[in-house]
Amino acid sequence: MIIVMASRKLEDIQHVVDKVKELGYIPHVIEGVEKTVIACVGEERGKESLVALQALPHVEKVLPILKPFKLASREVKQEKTVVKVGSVAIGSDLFCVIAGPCAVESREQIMQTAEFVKGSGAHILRGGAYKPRTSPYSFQGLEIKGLELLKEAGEKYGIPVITEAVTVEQVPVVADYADIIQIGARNMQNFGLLRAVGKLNKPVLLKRGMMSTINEWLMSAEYIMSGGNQNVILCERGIRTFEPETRNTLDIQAVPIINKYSHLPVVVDPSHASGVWDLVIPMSRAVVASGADGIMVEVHPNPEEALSDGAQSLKFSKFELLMREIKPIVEVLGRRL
C-alpha cells in the first residue's frame, strides 16, 4: 500500500509513519515533486489497517500498489529516480557512459585504461577485482589487490568507479574501495547478497540474470530497496536464447519496458549481450535509441591478451569511434554526454 500525504510538513509525516510502524508495516518515505508517498512493505492480510489512516487529516488517499514488486514500481514514484555518484547523475538528462576492462590485471593496465576512458568522455571506470567465471580454471581476478589498483586509477584520474561483490563477505570490503557495487547477472537472485548491499548507503547497479524474466529482475532490486537502500541501477546485458551467433541476445525491449514500469534508471551493457567486440558500437547505437539512461562497456589497451572477455573488448580507437557514434542520437533526445 502506499499512503499519499496531503501534507509535507516533517511532524503530518513523522506522525503517519509512526502509525503504520505501529500497525506491524515498514515505511518507506518518498519525496516526489509534488507530493510525498509513504510505501508500506509488509503483509497483505492486514492492509485494511492501513486503509483506516486515510481518516487522518494529513493524509489525502491511501492506495494498493498492483504490482509484485512495490517500492521499484511508478505507482509508488511517478518521477525518474536518479541515483548520483559523486558529480555523475545516473537517471538525469545525461546519459552515462561506463567503460574499462572486465578485469584489472595490472597497475599499467588499469591507469592506462583509466586515463583514457576518462579523457574520451565516458563518467565511470569499470574493472573486475573478483571475476565469477564459467570455468574454475580461467582466471578468477586480482582480488583485493584489483580492487587497490582500481581505486587508485579512479583517484588518480577523478572518476568514480564500479566493480562487482560476489559473496556476502566481499560485500563491506568492495564498499570501501568502490563507489558503486555490481551485483552480477550469477548473482541476481542471490537473496543474502541482495539483502547485504540493501543495508548500505551506497549504489548498487543490478544485472539481470541471463534467463530471469523482466518482473523477476524487478523483484531483485525490491529485495535491495527493502533493505532501504534506494540508489539502484538496472542493467540489461543480455538473455540466453537459442541464438548461438552471439554470447547471448540483447533484450532491448526491456529498456521502455522497465521505464514505463520502474522509476529506477537502467543502462545497458551491449559488450556482454554480443560476446563480439564488432557489435557493440550498433547495439550502443540502438541503446541511446531505446531511452536507456547509459551503457556500459569493455575498453583494453590489448584486448587480444586479455585475460577475461578479449573477444568482446574494444580498443582504444574503437572507443573514440563509439563515442562519436552516439553523440548525435544523445543530443537528437535531448540528452548530454
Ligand code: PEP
Contents of the next structure:
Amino acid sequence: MIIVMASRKLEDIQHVVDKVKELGYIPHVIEGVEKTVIACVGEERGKESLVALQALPHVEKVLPILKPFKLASREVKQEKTVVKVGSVAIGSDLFCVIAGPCAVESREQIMQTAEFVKGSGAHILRGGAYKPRTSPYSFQGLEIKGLELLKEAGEKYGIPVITEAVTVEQVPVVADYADIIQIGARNMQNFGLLRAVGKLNKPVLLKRGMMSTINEWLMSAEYIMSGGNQNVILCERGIRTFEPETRNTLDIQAVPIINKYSHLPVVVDPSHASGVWDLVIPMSRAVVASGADGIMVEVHPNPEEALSDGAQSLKFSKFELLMREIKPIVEVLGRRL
Ligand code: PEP
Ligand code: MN
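What does the same protein look like in the form predicted together with the ligand, given that the last one was the form predicted alone?
Next comes the full complex, and the chain you just saw is listed first.
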C-alpha cells in the first residue's frame, strides 16, 4: 500500500510511520518532488488493513500498489532515481559509459585500459576479479589481487570502479574495494546474495538473468531495496533465444518497459548480449536511442590475448569510435556524455 501524505512535516510523517509499524508493516518514506509518500510493504495476510490509516490526520489517501514489485515501482515513486557514484550521477541527464576488460588480468592491462577509457570519456571502469565462468577449468579471475589492481587503477586515473561479487562471502571484500557491486546474470535470483547487498549502503548493478522475465528481474531489485538499499541500477545484458548467430539476444524493448514500470536507472551491456565485438557499436547506438541511462562495454588492450570474452571485447581504437558514434545520438536526445 502507498500512503500519500497531505503534510511534509517530520512529526506528521513519523506519526504515520509509527502507526504502520504498529500494524506490522515496514514503512519506507519516499520524498517526491510534490508529495511525500510512505510505501508500506510486508505480508498482508492476517493483519489489519492499512486502509484504516486513511482516517489519520495529515494522510491524503491510501492506495494499493498494483504491481508485485513495490519499492521498485513507478506507482510508489514517479521521479527517476539517480544513483550517485562519486561525481557520476546514473539516471540523470548523463549517458553513463562503463568500460573496461571482462577480467582484470595484470597491472599493465588494467592500467592501460583505465587510462585509455578515462581519456576517451568513460565514466566508470569495469573489471572482474571473481569471474562466474561456465567451465571450472577456465580463468576464474585474480580474486583479491584483481580487486587491489582495479582499485589502484581507479584511484590513479580518477574513475570509480565496478566489479562483481559472485558469492555472499565475497560481498564485504568487494564492497571494500568497489564503488559499485555487480550482481551477475547467473546470480540474479540468488536471494541470499541479493539480501546481502541489500544491507549495504553501496550502489548495486543488477544484471538481468539470461532466462528471466522483466517482472522477475524487478522482483530481484525489490529484494535488494526491501533490505534498505535503494541504490539499484538495472542492466539488460541479453536473453537466451533460439537465435544461434549471437551469444544472446539483446532485449532492447526491456529499456522502455523498465522506464514505464520502474524509476530505477537502466543501462545495457551490448558486449555480453551479442558476444561479438562488431555488433557492439551498432547496438550501443540503438541503446542510446532506446532511452537507456548508459552502457557497459568490454574493452581490452589486446582482445586476441584476453583470458575471457576476447571475441566481444573492443580494442582501444574501436572504443574511441564508439564514443564518437554515440555522441550525436546522446545529444539529440537532450543528454550529455
Ligand atoms: C560480466 O559482466 O562480467 C558478466 C559475467 O556478465 P553476465 O553476468 O551478464 O554474464
Ligand atoms: Mn565478460
